[in-house]
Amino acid sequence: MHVTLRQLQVFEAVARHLSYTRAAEELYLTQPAVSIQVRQLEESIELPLFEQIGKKIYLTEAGEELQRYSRRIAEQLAEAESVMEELKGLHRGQLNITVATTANYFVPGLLAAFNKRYHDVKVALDVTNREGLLKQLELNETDLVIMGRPPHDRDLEFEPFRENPLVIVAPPSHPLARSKRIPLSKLASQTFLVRERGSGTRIAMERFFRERGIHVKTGMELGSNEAVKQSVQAHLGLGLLSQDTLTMELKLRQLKILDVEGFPIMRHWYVVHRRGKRLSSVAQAFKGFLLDDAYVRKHKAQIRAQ
């Protein structure tokens, strides 16, 4: 069996995607040539590898087989890219890392600073939901993760470095902002904007709830923190946010954090990584500064001062 890597490289996508299309796409090639890739693979190896059933194609058992094997000699191929990288020194070298939404309001400050050490290394920054952070550890395409609260069911390695409050916002003149140690019965009767299915914030927003017996109205269904922000000025109810989010708003009074037993909900912010993963020296670093750093800990302390 004579296979190349290109060919590989080019099944793995077609693979992934279910499309030829948005494979030729994602390498930057023509879907003519992405076609002859594969039909050249199937004959090298006399097996087909996708069927087609309507306009839709399928992995076949020879197509699943060959995903598996073609998903290891790219994570080691990368891992070999990580370790050349290693023997140049950290003052050179690429760091990907995937960050929850919410955390794109801090991450990127961490980044300068980090970067202000080691100005030559790159970054590639990705800025994903939940669903889409586990869907990249899951097949090894980023070094790190930022996110809340992983799940204890996959096979990964974990740590938190920085804590994560969310807390419930409302317009400044709005009839709770003024109140002190609101009950949580008083909650009851409000409408609370929530963000999609499967968000951190909304998963412990309903959990928290949940475990005090207490039943919220939810009422509009919202993609992003910054729509959830615009509808809570606009006074079509109340919000859980991360207090990472909050910065500006609370500047300009323009949101009210609200005063309510049992709040902040205190979580916290994780950096994540595949079980066993091969950390490249940049991205052995970047941990390194998110859990050891002195910047971090000083916005620890100020974070548990408020």
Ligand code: PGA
Contents of the next structure:
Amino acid sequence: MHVTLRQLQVFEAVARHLSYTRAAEELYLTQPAVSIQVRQLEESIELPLFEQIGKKIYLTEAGEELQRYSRRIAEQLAEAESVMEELKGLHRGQLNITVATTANYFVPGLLAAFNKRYHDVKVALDVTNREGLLKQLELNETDLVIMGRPPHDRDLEFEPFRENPLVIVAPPSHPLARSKRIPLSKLASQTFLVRERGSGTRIAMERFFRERGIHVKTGMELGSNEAVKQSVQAHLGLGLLSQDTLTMELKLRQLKILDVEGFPIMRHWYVVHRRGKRLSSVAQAFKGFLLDDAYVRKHKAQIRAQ
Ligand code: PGA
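Next block, the form predicted in complex with 2-phosphoglycolic acid, ref. the form predicted alone:
Up next: the whole complex, starting with the chain shown before.
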């Protein structure tokens, strides 16, 4: 039996919630990533762990047994980790971090998880758009930054740690909301609401359409993701946004992701700092925390090649 700790951790979360979606939310993974981990675990132990009846999933007998073991393993690991951290004296200090406006939708959750491990760490979190982030890095005003892929011509070290799919959204009553595989050419007749200049989302959107020779009409320019979402709901045009910003609106069915050819645009979130910067032990710990993920290890080479 060859199982990894990560597989057990993912399994434990699915077993606790009896939901792939909620486990994915808790672990900051996509739902397919969670399903793959569980499937691989089932393959290596050669027994099914869950069974699906109607829309619900249930633990099998093997699943129940494994849940007991994985809980104990998780407890032991957490204890070992906290003992090691005490030894390193990592529980104190201040983490200065600046994140892209768009990353602000998931970073507080990550900071909460980090804080559970490092209780006495104080966090100073600043939020600004891509242009603002690059300026802060240039002026050495922050320890770490979370942003879309930074430009190559700056003296920066950066590592990807999470997917950032960009999607097109419309109000649910929009004529295209139910269409399947909408051809890109159909978007040329649509008005798009855009973020302010200096936004990474906007730069990615403009590049995507430019490279495909599609000229979309741009409507209002809005200074935040929230303003774009509100304006899309008010039928002022379509929006192109990071899926990370949409959790609430999708749940409440206030917005619908359009099924457009070539979408989502798959970007990634990067943890960034100036090359050669001496990171404090807290900043190093947070960077390690972000990168300590099966997704990162598995996809690093692939993301770098993009
Ligand atoms: P934002 O996003 O600048 O549009 O908030 C950051 C990025 O995607 O680079």
